[in-house]
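The chain below stands alone and is given in C-alpha cells; this is the form predicted alone.
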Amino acid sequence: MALNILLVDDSKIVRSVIAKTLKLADIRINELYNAGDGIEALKILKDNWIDLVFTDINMPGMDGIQLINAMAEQSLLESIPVIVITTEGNKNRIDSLKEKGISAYIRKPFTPEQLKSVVEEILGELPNYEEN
C-alpha cells in the first residue's frame, strides 16, 4: 500500500528530513505533498486524496492547531489521521490536541523506527517493499 502523505511545516529543511526519514523507515509513498502552513495544507486537502498528515504546531499564517481545528470542523480528522511532529512538549497542549482527535504526537528529534512504529500503530502493519 503506497500512501499519499501531506507534510506541513514552515521549514523546507524539516519537511525534507521527514520525507527522508519516511523513506528510511521503509514507508511506501505514492504522492508526497508539502505545505508551508495550514492555509496551504487545507488547499491540498481540498484537492487531493490524502492518507496521512504530518504537521508542526508552530508556523506563521495558519499554525498547526488552527489547521487541526479547521480539519475537525470539516470532519477531516475523522477520516484523515494527523500526526503532530514538533519540538514542543507541553503536556496540556498535547492532551488538548489528542482530545481534538489527532492520531499521534512525535517529539523532534525522531528516528525512522519511531516514525514507522507510529504509522503502523495508526494504519496497521505496512508491507515491506523493494524499489525497482
The other form holds:
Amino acid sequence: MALNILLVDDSKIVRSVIAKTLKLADIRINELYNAGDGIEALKILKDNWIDLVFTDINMPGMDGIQLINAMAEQSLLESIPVIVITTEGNKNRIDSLKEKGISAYIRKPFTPEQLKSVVEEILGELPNYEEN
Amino acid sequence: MENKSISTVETVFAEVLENLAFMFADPSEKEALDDENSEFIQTSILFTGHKEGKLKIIVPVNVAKELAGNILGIDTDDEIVEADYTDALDELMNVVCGNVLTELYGIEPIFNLSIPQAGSFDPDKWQAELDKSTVAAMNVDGDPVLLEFDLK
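Having looked at the form predicted alone, could you now put up the form predicted together with its partner chain?
Now the complete complex, all chains and molecules, led by this one.
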C-alpha cells in the first residue's frame, strides 16, 4: 500500500527530515503533501485523500492542537490518523494530546525504525520496498 | 551554570547533532577554541513554566551550512541558502532544548518553549560570551560552538 501523507510543520527542514526518514524506513509513499501550518493543512485535507498526518505542535498561525481539534470536528477528517512529532516530554501534555484523539506521538530526534514501528502500530504491517 | 546542567547540555547537544545531522561535537576548553576568520550566527530559545531561562547557541556559518546540508542531503554548501541554515539551526535548538529540560527535570514538569529565531552574531562579542559562566564551549568537527544555558 502506497500512502498519501501530509507533513505539517512551519520548518522546511523538519518536513525534509520526516520525508527522508520515511524513505529510510521503507514506507512506501504515493503522494507527500507539505503544509506550513494548520490552515494550509486543512485546505489540503479537504481537497485530497490523506492516509496519515504528521504534525508539529508549536507553529505560528494555526498550531497543531488547533488542527487536531478542527479535524475532530469534521466527520470526513476525524478518522484520519494523526501522529504528533514533538520535542515535548511532559507526560500530562502527551496524555492530553492522546485524549484529543491523536494516534501516536514521536519525540525528536527519532530513527527510521521508531517511525516505521509507530506507523505500523496504526496502519498495520507495511510491505517492504524491495517486495514491490 | 551548575556542573550537572553543563554536562547535560553538552551531552544532549552532541547526541542530537549526531542523530540529526551525523556531525560530531566534543566539549572543549574555552581557551582552545579558534574563532579567527569565522562568520557566526546565533539563535536562542526561551523556556517558561517549571523553570525559566534561555538556551542559546553561537556557531560559525559554515557549521550551520553543514548542518542544513546534512539534514537536507545536499552535498555542496553553494546550494544552501540562508533560510535553510537558519531554519536548521532553529530546529537544532528546539530539539536540544526539549531534550535538555526533560533530562534535567523529568517528564512531569510543564515547560513552554518559544519559537527560536536565528540571526547574525557580532564577532566583537565573542570574548564576552566566552567569559560567561553560563556558557559551555564545544568543538564541532574542528569548529568552535558556544552553548549558553541560563536559568533565571
